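The chain that follows stands alone, in the form predicted on its own, written as structure tokens.
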Amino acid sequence: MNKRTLPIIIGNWKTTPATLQDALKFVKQLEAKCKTSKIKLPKKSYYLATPDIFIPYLSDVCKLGFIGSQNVSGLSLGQITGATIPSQLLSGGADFTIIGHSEVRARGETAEERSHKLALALQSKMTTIFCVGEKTRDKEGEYLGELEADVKESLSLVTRSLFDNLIIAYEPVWAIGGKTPATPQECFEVVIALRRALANIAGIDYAKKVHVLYGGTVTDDNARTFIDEGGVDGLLIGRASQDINEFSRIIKNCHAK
């Protein structure tokens, strides 16, 4: 995966919608809005991370985007109950997975578990969105060091040759679901720190290959600003991606020249 000029727009549906019928209706409407857009969109213009059970059905009707998972286990094929491994997601139609989302971390995901998840997903050649973000922000900038340490620890089992399928999503926890997102300048400072951490792991050339996204109270009013001024390659969107009209506006606005 080479450095893109086109933005990566990822919607995270979390535990919505309530039924498969609702999910299919949403994707079909989104496809129609993309097809009839006055703004010229790329062949693949969006990503949707959906509940796993919907993936095989949605991947069949999703032609202009990618369907993926919101999490995956760090386990291997074998005698373990209640877990899904990367190869199973891929064979079920998933194009990507999210790992390390703040809500998963809050439910007890450890750094060791996260590092195994990332290694196995990337070894499966699965596009992997690794989430990282601070809970609070201090004036001295110590949170930047904490973010860099998180990246280094979580990617400790990943060889640099696997960076081609890695995407990092910066999601400040304090901004998720709140009224105030990070500013583009605050976002830009973190992007520099994240790339510095990647360069320390694998060298500057490999660090440049990794796309960095922003997520945290993204709306159609501020989405384009993060791409234009925040130094990111795209967005990870939660609530706004669950609204067909707002999500389609974000896709179009971000792809507009």
Ligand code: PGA
Given for the second form:
Amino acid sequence: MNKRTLPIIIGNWKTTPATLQDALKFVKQLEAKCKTSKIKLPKKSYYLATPDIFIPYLSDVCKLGFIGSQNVSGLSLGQITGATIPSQLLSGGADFTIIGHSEVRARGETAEERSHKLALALQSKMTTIFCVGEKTRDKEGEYLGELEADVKESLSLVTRSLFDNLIIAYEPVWAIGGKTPATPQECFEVVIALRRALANIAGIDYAKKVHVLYGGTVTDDNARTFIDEGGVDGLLIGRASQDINEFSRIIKNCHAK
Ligand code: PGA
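Please give the other form, namely the form predicted in complex with this ligand, since only the form predicted on its own has been shown so far.
Shown next: the complete complex, the earlier chain at its head.
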């Protein structure tokens, strides 16, 4: 796992773009923009979670970033129709997977399913981005307890030695796909609660070093504030990652000293 000093910038492409040709064009342009960047970027400066079918093709042309999946099956090898398991993604060129995105949860993913996905992905040594976030907030702050319980339940099958490849993304559902992101302050409070929950489950050392990301209406204008003031180590970005100019600006801004 990277040291926490490097921001992790992940684009979540969802069901875009429409064709493999468009996806290849995007990654080639992004590589060129990273290569010629005036701001010094690390050897690998971006992550893109793409439709699974594109992964082998994109991983061939992606040299300065990582290509991954938006979801994975937690059912092991066998007779299951329409599911892709971590070892298959890895052997097809994926570097990482997202698990527990709110749009996947909304389609019926249960906590039990999520716990199997997380265990299988981490057992396969796959870098795993686990999303968690409240649907709404209450003044009393009960949502914080619900988030902590979600983390505990979802990670219940993961043994301590497997936590190294886990990254947490705080994604408040109310901020995803909308106009209003969380404020950096709102984000900061949750980051602390998540680290506390992780300390209880996986120990204080892991809780100190785990990367925590923020996602939900991240734009070129607000990206940096989450890193500078929101206490996060990176971002999970939907719409703004689907625009080559905006995504490359975010990558550069977030890596600028
Ligand atoms: P958004 O999506 O940046 O378009 O709000 C974030 C996400 O779904 O991860």
